[in-house]
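A single chain, nothing else alongside it, follows as structure tokens in the form predicted together with its partner chain.
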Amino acid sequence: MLSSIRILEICDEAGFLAGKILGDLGADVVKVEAPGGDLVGRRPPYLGGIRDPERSLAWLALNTSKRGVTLDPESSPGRAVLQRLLDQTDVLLDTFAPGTLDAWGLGWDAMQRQYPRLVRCAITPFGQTGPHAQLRARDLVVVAMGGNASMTGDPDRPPLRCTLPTSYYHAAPEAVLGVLMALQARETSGRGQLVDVSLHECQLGTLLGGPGLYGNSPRPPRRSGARSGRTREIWLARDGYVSFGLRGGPARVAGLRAMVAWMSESGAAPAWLCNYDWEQFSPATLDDVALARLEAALGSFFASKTMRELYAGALERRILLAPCNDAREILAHPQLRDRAFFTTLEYPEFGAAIEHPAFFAKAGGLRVGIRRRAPRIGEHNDEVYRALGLEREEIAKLAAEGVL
């Protein structure tokens, strides 16, 4: 039922994952560049090594499930063609900046009496109005001013954003829950409405109620890098790291004895630990020297074993540790193959096969998935204007004009 929705995306890298979200879902999402590719967005690395805008696994990783046309809105005629898309569209998800589109006579007001249905999302990174929406940011500026790199990174460090644009990660599916609230609304008002989306508003939700616990406090919690207040989380194993929370309190006395059991089978528990008494363990009062002794106990067992193993006694006991995985450890990952999470994306122009994420959910009712592989470069632009009416003749002029 979503596939009878028709989208038109008009995004930088921004807004990428949003499109993909509501493609995936299974709405027709026609992603509009600019002649000749979006440069921006088909970014390195490129599949082999080789330098191609079509081979940007940046582009082909998150425009999947979309068609693709060309056109540059920028010009007269190329705006004329914009506007018979908008006419058959129900959603316009873009990433302009505040006032672009005022300035092409479409500005939300004019635009909602000319397609009185159509629902905008515009994702900015700061909202389309209030002092701050002519700032420029990218994920770095938003994750800053967003308040959750002030909390990441080592103490002796500036702080930190992930290395992967988050920022435009949360916001996606805030920006796409944005949209079918619009569509509900739809239903029985028959309008359409202007979903404004901030990157950085999406920012505070990361913080989980973090300004409401400590915005008031005279000293409000700092970063503390591999720690959680006084104990680590994050340890050393043979092969990488694995998280695991030294941490007190009743919820936690049987993993924690699980933990101590495990490393007395393979003879790496002292005696003193072997009869430590859990129940009364508390952080924030254990003594320094105590504490150090405890963690170099559990440090050196870790440092024995491979993320892998130590995963894997986890699994078995109960325990609460996890490997901190990278890619290739995910790609393996059991749990995901046995769900079928990953589908493999023929791409025969490169001779190549990848594996992509396939979905973000199991459902009964909604198909939720990826339907193709993202779009090349002007791919559909036949498929697209000639259903819009355009004669074949019109097209080629208008590719030769450089409109599209």
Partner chain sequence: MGESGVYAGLRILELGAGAAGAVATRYFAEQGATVIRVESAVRPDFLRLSHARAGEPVDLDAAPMFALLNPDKWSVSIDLRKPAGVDLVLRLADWADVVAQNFAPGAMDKLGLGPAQLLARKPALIVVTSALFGQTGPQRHYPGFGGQGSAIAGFNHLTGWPDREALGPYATITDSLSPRYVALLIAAALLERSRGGAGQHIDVSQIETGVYSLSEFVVRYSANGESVVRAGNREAGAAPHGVYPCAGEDAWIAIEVASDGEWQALVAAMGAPSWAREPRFATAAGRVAHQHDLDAHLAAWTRESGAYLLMAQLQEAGVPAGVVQHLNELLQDPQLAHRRHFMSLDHEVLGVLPYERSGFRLSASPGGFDDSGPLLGEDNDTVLGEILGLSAAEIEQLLVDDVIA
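Starting from the form predicted together with its partner chain above, please write out the structure of the form predicted on its own.
Here we give the lone chain, stripped of any partners or molecules.
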């Protein structure tokens, strides 16, 4: 799909997934690391528990479909090499702090003059302009300022963030979409554009109606934890958790009846529940004792079965229930297995093979998906820099000087 497009990626982890998606779409993505490797991005956990930046599972997962080089763009010789790379680049994908490229003489105005067809996609915590533009922030700050953390967790305990940096993963497809639109516009205008991606703004977009509720509430909304309103939403299963909304209304009655019938078949429905009037059920008007009795009966049933048993039974009976899948469950998911969603990449240098998601979409006859494993530190230095016209002796000299 993007086989004629060259992407130069100079990103910390906030931009890794965006580069991977573009690579999976067929672009030639050249990933730039600092000399010696991006030791922050090549973070734990490590393959086999062996502390080695080359074994970083985050790196191996987020940098497939890329070639890799090392370069110090902060040095004068490094910037000279960077400019030669930009001569052959369609898209610069970067996470530089606002103003960094300006200080190097490569601000957007200068870049447009020197590389008029270049598309630059800048991913930063708060965008290129505005009151917070000069502040630096990683995922924890973004999910907090973006409202996600305040909505996550039990109401009587501190707010939570996901263990993975989700703000980066939400921003990645937004960045890719911006790049694709800029490339499409270039077909008509002949000129590149600046795609300004704010992690903070992307995070706000994930809250759906959250910002509106916050603005319209007399006081900030409280976290509800495992509950939705008065009723429980997340339930303990035998081997994990499932989501099931104990809510009233015509749309829910059939599912609630089907759930009770299933419990009755299993000998888990008390007599009072078998005769329950779901037509009149409303969590808003039910007293606490009656609501607790309902939740205890349902909770006991859910706790007696595995997530997979509950999901299979819910599908069969058309009940709105879903498992809270972790990585283990996703890897074993029958539908994903049947659709050949996973592919195995070999890592002979580690004596290992790792399963990765093979693709994120299918598009007609076009191949979308992993094209190569993540690059090792400086793996493609010779290949990429020789293509720029640098001789091996010059590459070796720059490496010895710490430029490459």
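Heads up, when I say rigid core I mean the largest set of C-alphas that superpose within 1.5 Å between the two forms. Residue numbers count along the first chain shown, from 1. Note that this is a predicted model, so its numbers are computed, not measured.
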(message) Once the core is superposed between the two forms, does residue 127 show a C-alpha displacement of at least 2 Å?
(response) no
(message) Is the shift of residue 221 between the two forms large enough to count as movement, that is, does its C-alpha move by 2 Å or more after the core is superposed?
(response) yes
